[in-house]
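Here's a solo chain for you in structure tokens, the form predicted on its own.
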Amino acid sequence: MTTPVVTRFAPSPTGSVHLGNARTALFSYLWARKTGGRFILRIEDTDVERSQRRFRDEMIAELQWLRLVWDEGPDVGGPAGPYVQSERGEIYAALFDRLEAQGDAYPCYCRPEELEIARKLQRMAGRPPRYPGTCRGLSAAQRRERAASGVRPTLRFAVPTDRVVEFTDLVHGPQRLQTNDIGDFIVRREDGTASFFFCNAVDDALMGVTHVLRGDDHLANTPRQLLVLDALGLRRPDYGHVGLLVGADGAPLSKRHGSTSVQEFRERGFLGAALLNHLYRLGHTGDLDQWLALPEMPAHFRPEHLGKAPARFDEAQLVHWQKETIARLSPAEVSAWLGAGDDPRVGELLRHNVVLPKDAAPWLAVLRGELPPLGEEERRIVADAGPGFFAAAAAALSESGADLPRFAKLVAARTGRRGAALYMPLRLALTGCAHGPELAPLLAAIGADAARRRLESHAQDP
């Protein structure tokens, strides 16, 4: 029997959800589902300059848009709550009061520029940039005279020496830390505020997360937060740290790659389900390559196939997904993400020619009377035509109504003309252009009367 697996995703609201976050969010939410266990989201928003309830309400919406429906969280609730960072000063309050008594983290006085001084010289002498402990072991009276000076401290982890850190990383395997290795580390800012080092630890193991997915970026910071647990007392869960993506050039992506969060795909008009098709490949194998609907995915998930090698983001396998997907929307759903209501022969007749609703704007216009103006050569195919073949044509057109088929058998019967003859200079009077979606739905949209007049404006001698 499967064991139900406890996930979470815990963004920071300080801008929009970036593709790796959804990814991350993606196979959270695919390994919950696929045990049967729960999906979390918290909002880590302790930075407190940064953090903003637009980011955090754009954010919700985002997830939802994706259909990533959380099992718990800060508008559902549940037995773990709050799930806003900045609503559970309380809680971390308590845990800090511990640490402190047992002689697990101390208050640190240290100025900024106090600290990078130690840094510089660290470097100058060829050591890593670590806190070198300066305020370890003040004694109490030398604590409260630095208190009383005004200064307000940080509380510091007293990282125990000589120790090595172990776990098993569930992509990057065995993992090993000498404890020499890590600095006092601060898990409380000077404004009171937990740091991410010690919320976002404490926090997984207080709501009960089992496995915790994330960036690889964040490996380096595992050891820290697995001190913080030990010395709380509490419940690791299993980490796994998957590659970043990158871009074409194998750089971390970022803006200069083009889009790179889920609100800028959205506005761009790609759908839901095409970005999680390709999000749901990068980083993982599962054991089906088809488009998969959101509810199909869990079975096909496999975590033990996620991979520590950065993934490459592309665009362009992205537009085969959204192809793949629009393929799959009824007529009406194509139409109304066009723009268009709900005219299934709208949806029809645009699925197949379009990646993105911008593309349909020309189309649309056609619909509409629009017609762009016709190029040397088309304008050659029309006057090659004649008036005398429009007119028959839209003769023909009253009799046949908008079925291509009847209406090309009459016009051909009246002109004598057959092939491309015949339906290349009706395409052109019908939509001022030579390529496009196929004409028995192009004049099921445009409609009898519509199209005939379109025909006749072709009948009268230049």
Given for the second form:
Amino acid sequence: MTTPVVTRFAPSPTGSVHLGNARTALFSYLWARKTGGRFILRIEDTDVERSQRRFRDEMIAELQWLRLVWDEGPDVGGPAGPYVQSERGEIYAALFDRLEAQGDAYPCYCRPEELEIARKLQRMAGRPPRYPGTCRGLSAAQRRERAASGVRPTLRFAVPTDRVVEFTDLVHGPQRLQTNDIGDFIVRREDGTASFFFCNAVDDALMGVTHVLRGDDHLANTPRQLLVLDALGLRRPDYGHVGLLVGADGAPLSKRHGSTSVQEFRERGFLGAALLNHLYRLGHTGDLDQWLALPEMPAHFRPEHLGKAPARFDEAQLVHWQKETIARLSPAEVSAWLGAGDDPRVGELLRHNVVLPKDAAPWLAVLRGELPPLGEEERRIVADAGPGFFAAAAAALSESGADLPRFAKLVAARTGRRGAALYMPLRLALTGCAHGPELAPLLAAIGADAARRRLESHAQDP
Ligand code: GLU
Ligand code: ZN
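Since the structure above is the form predicted on its own, I would like to see how the form predicted together with ligand GLU looks, so please show that one next.
Following is the full complex, with the preceding chain placed first.
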């Protein structure tokens, strides 16, 4: 029996859901579902300048579209709420006080210019830029003096000296970092808001998160976060840092590669299950060949198979999963997805011919009776069949209805034409194109009346 794990997705509402984030959200969701645990959504919006309510709403809508249902979160609530960090100021304030009272944090009055000068000097001396500890040893009198000058302090965590932070990353294995290599970092910004290092770690602990999966751009942040948790006596979650997503060229996935957000793929007409099937295999290896519906994924998900190598997002792979997904939709669902109402005949007709809804546009036009003009070769084929052929075909259609085998048999019997000589002129009269979906579902989708009119339009002598 596996122990239930508690996971979370903790996006910052500063843009749309990036594919890399959607993937860690998926893995976190699957792990919780696999073990009968809980999946939490937390909005990390303490960066007031970059966070927007609009992005929060959009992110929630994209996650809902992917069907990654959370058990606790801003909209559904839960025992550890609020789940929006900008509403958790009081919780953080009490913890800041505790850190300060314990001597684990202190106010820093350095101005940005002063910090910049210190960084420059360190770089010139060939050392990594780090807070020089200027305010760490200030006396109470010195603090009052700096405060009186009107500077609003930040609060810095007092990193202990001569210690080692150790943890075992679920993906990268054992990690060690000397605390002497970590500068005192900001836990409360000048405007009073909590910094990422602080509230991200603290909230994971307060919300009972047991397993954090995130991109390995956060691996280097983890020791600082562990120091905060240890100082506050809060439980450390296990962290797993998965390899970043890269494009087909191996460079980190960015705008250059085309679409990079869930929203963009949704708007282009990719199906949620297609996206999930591709993301599921990025940096997660195993016997993963077959298409899986989201409810089937948890049983197959193997957290121990998460990799640290960069994973390639490849639109060709996504197209493969898109086709697999379309093949599993009902004809009525395909029609609805194509924006063609709920007529199952349209879905049946186009399901093998489209990857994205835009591919259906020329065929939907044909169904509406907007046929492209015939080319020279096509006009020759129609002329060769001649008006008599089309008159016979129109008459046959009145008897057979839109049933191709019956219809073709009648036309063949009455005109003596077989094979391509029979089907090509029919196809051209019905659709205006020499290529396209199979004729039987085409005829069904066009309908007997419209089809007869198209045949009749070729039944007069030109
Ligand atoms: N808000 C952080 C981000 O979007 C969360 C990182 C994490 O998952 O811990 O990068
Ligand atoms: Zn300072």
